[in-house]
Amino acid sequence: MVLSEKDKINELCQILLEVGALLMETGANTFRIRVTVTRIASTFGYRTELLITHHALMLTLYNEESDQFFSRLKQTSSHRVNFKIVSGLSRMSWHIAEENWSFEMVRKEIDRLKAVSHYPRIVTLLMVALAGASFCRLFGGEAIEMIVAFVATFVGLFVRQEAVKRDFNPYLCIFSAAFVSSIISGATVYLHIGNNPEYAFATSVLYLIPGIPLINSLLDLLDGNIINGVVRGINGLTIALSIALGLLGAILIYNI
């Protein structure tokens, strides 16, 4: 079916906003979002003006030949890191540019990427817990401290996942996870279990460190996206504060 110019620009705007929103929600920085959206739009013969904020995207498309333009706003949902989608959308934009994909092909690829399954929950829990135990070993922890860090990380991440499923405030989810992990690992400090129980206590919350928000904050600031950089930085610092409050709760309870 041949689309009219009006329908074409409307469909393209919806696709671009969905791509931009997915990139924002899954951990892409502002520069990558802008470049990916612009690359797709230019392939179809349109110029873009894109306003990117932490919770919304505003896009204007313009075609110089037909003198058609279209503007639309789209809010983004809660953010979650998923580099499979980020890399998949980036590759898709290059395929569109090099192979002249149709709108239907683009839609199918977006739907496919959105349907890509995550790792099984138990695999995620075990691998993150293993990473926590590995951090403990890097700090100098021995077998007992590593086991404690493993258990504390496993249970803390499980608590966070359950809180997220129940739509709790994201910072409360992180606080709850940090508190539970530090309560478990802090018990070994209180009871003097192991030679260096403080290593397990210190490393049991490292899985919560907001690496992606802080990295994206720095990248946005360096690229001149000051507002997004500041917002992402404040978000990262608020996450760090939630972790610190969870640790503080365990410290006060055990008086350690």
Second form
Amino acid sequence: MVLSEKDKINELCQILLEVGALLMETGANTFRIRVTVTRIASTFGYRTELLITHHALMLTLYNEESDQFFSRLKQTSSHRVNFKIVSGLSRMSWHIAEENWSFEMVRKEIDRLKAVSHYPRIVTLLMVALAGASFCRLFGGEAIEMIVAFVATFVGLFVRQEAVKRDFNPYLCIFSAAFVSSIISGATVYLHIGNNPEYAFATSVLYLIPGIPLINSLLDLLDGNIINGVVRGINGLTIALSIALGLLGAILIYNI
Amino acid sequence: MEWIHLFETWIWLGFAATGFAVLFNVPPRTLWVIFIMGALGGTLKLICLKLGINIILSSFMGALLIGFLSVAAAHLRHSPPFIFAIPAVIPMVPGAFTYRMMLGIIRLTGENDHTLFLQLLQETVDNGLKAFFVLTALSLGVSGPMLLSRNKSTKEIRPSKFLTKLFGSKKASD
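Since the structure above is the form predicted alone, I would like to see how the form predicted in complex with the partner chain looks, so please show that one next.
To see the whole picture, the full complex is given below, headed by that same chain.
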């Protein structure tokens, strides 16, 4: 099937916005989104003008030969970090450039990446809990504190996953996770179990730290995308506030 | 004894980085690279801290090491560099400072005593500033190679040409 120029530019615009929105949702910085989208568009012989914000992307495609314009706006849906998709889309943009992919192949690849598997839930829970225990060890905790941090992280992350599944407000999810984790680890401080139970208390919520929003925020600021940087930074600070509120709840309950 | 302790720290740092990598759902083929990078960067930071360098500069050193390693890793495992760099750098993110600052702000609202208020304010500002500057140092370090090479994409960075590009003009390198 030979597409007319108008259909072609329409189809490409949809694909590019899909790629851009996916990258934004899964935790790529603004620079990465711009580079990937521009690279794909230039392979097909189009120039792009791109406006990237946290909640929507706006794209104008321009073909100099046929003097055709096409603009479209796409909203991003909920933000969930998934580096497998970011990595896959970046690889795809290189494959497109090197192997002359057709639009259908690009669509198929995007659908494949969207369906790409997560780690089994139990593996995620165990690995993140292990990371929590590692943090505790790095702070100077011993075996008992490490076990407390492990359990607190495990249960807290489980609560967060369940809350996210039920589509609660993202900050509320983080608040409940932080609250549950600190209730568990705070109990050992309250009952004086182990030598330094406060290490476990301090490290049991570290798995929630908004690392990606904060780092992306600074990367965007350095790159000159001030508005995106500020938006991401405020998002990161709000997450930190939710964690602090969760901790505060446990502190008030146990009166530590 | 010192070395055994360092090696143990190394392993825990690696696990901390890998845990976050799994949380962010990185491709499985990159996991062991992230383990090593997180461990090396964290160790460099701890060594710097032990040498008496302040936390901001130490974090910058660690992040810079991770930044350069991530370029090498990107060539090796064919993924964008920040897939490696961000999980590896996460154990260094000043989470403790950030939430202590937030906790401080919350407590400030309920504090009436003047001396206690000033003391709390001092701690809160201290924690907040440290968190901000450590974070800046981390992002600067991670994006260091990209900033220096002035390239659009890591795929174009060749280590052998890196120095010529660094000192040559932009036009000549294109």
